[in-house]
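Listed next as C-alpha cells is one chain, alone, in the form predicted alone.
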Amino acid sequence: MIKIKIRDASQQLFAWVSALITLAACFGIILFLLVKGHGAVTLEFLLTDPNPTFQAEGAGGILAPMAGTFIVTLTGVVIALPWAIATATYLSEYAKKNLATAYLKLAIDVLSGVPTIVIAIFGVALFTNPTLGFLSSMIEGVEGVNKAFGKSFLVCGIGMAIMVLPYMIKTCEEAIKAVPNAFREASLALGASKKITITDVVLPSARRGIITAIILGMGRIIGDTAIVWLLLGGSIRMTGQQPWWHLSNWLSTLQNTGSTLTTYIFLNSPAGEGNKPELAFAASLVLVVIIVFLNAAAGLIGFMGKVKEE
C-alpha cells in the first residue's frame, strides 16, 4: 500500500514537473521578446511598410508583412476547409473498414509528418510548369526558357493548405464523430436523407470542432517560414501592382511575391541578410501574440461549446 502511495505521488510530482517546465519555457520566450522588442512596437511600425535598408532608423514598420500574413493564412485555409470537411465526413460517416480506408488513414498520417521544407520544394518543381503560370507569372526575357516563376500569394496558400490539411481531416474528423447517433437517428427518422442529415444536423452540431480545426491551422500557417521563402519568395514588400490594397490589383497581388512577418522577421536579424535584431524582436513579439490570441480563441470556443452543453 505505501509503495502505491509512493508511485502515485512521484507520478503527480512528475507531471506537475512538467507542466511547469512547458509553462516556464513558454512563458519565458514571451517574456523575452517583450523586453527586447517592445521598445520597437509603436504605431507608426504597425502601420508603416518596410523599407530595403541598413539602417534601423529609415527600415520602416510592418504592415505589409502583417497583410502578407493574412493573405495566406486566408488563402491556405480557404482552400484546406472543404477539402478536410469532406475527407473528414467520408471518413466518418462513409467509409467502411477495408484497405483503401486504411491506406487514406495512412496517407493523412505520413503527410502530417512531412517537412515543410519538402512540402515547399515539392510546391516549386510543381508550380514552376508553364501550364501552371497563371498562379505566378511566367519568367520573361530569358532565351529557351518556358517556365512559370513559381512564387506568389496563391501559390503560397496552395502550399499552406497542403500542409494544414491533415491536422485539419483530424479535428473535423473528430468533430463530426462526436455528434451523437441520436441527432443522425432522429433525422433519418423524419424521413431525410443521409445526404441531408450530414449537410443539416451532422455538420452544423460539429461546428465548434470545425471552428477549432480553422484557428489551429490558421495558427500553424502564421508560424511556417521554409514554404513562404520559397513559395512567396524573399521580398519585403509586395510585388504586384500598387498600391496593392486597391481592389482593381487584387489579383495583381495574389499572382505576385510579398512577404509575411516570419520572412520579415528572417531578414531583419543577424542570421539573415539583415542586422536590425530589435526589429526582428519586435516583429516576432506581434507574431507570438498573434498566435496566442489564436489559441486563446480556440480555447474559448471549446469553453463555451462545454457550458452550452451542461
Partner chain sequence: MAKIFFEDVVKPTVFSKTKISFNLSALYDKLWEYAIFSLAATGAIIIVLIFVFIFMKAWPVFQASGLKVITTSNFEEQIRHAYFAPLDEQLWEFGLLSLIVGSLTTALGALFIAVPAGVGTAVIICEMSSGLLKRFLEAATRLLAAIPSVIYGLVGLMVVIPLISDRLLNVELQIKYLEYFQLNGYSMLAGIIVLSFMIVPLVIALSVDAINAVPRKYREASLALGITKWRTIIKVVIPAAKSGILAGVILAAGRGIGEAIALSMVSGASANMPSLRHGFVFFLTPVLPLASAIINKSQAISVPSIEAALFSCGVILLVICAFLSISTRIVESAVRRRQGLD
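Having seen the form predicted alone, could you now give me the structure of the form predicted together with the partner chain?
No partner chains or extra molecules come along with it, only the chain itself.
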C-alpha cells in the first residue's frame, strides 16, 4: 500500500516537475533574451536600416529585417490562403469518395511532413528555371546562359505558402466542416446555387476558423529560417530599387532579396559570419515580442468570437 502511495506520489511529482520545467523553459528563454538583448533595443535600433558590415559599431538597426519578416509573412499568407480555402472547400463540399480524393488527402498529409529545408532546396532547384524568372529576375547579358536569379521575396513567399499550406488546409477544413448542414440546406432551398451557398453562407460562417488558419500560418512563416536562408538570399539589406520603402518601388522590392529577423539573427550569431551576438539577442527579443503579440491577437479573436456567439 505504501509502495503504491510512493509510486503515485513520485508519478505526480514527475508530472508537476515536467510542467514546471516547461514553464521555466518558456520564461527562462524569454528572460535570457531580455537580459542579453534589452540593452541594444532602442527606438533607433528599430527604425534604422542595418548597415552591411561585420563590425558591431555602425551595424545599424533592424528596420529592413522587420519589414522583410512582414513582407514574407504577408506574401506567404496571401498566396496560401485562397489556395488553402479552395482545397479545403473542395475536400469538404465537393470531393467524392474515390481514389483521386484519397490521393489528394494523402498528398496533403505527406506535404505537411516535408521538412522546411527540403522545401528550400526544392525551391532553389525550381525557381532558377528561366520560365519562372518573372518571380525574381533573369540574368541578362551573360553569354550562353538562360537562368533566373531564383531568390526574391516572391519566391520566398511561394516557398512559405507551400510550407504552411497543409496546416492551413486542415484548419480551414475543420472550420468548414463545423458549419451546420442546416445552413447549407436553407441556402439551397432559397434557390441559391452551390457556389453562392459556399461563398455567401458556408465560408462566412467558417471565418473564425479561417482567421485561426491565417494566424497559424503567420506564426509558422515568421519563425522559419531555412526557407528564408535559401530562397530570399542571405543579404543584410533590401536590395531592390532604393529607397525600398517607397511605394513606387514595391515590385522591385518584391522581386529582389532581403532579410528577415530570423536570418538577421542567424547572420549575426557566431554561427553566421556575423560577429555581433548582442544584436542577435536584441533581434531575437523583438521577434519573440512580435510572436507574443500575434499569440495574444489569436487569443483575442477566439475570445471575441466566443462572446459574439453567446
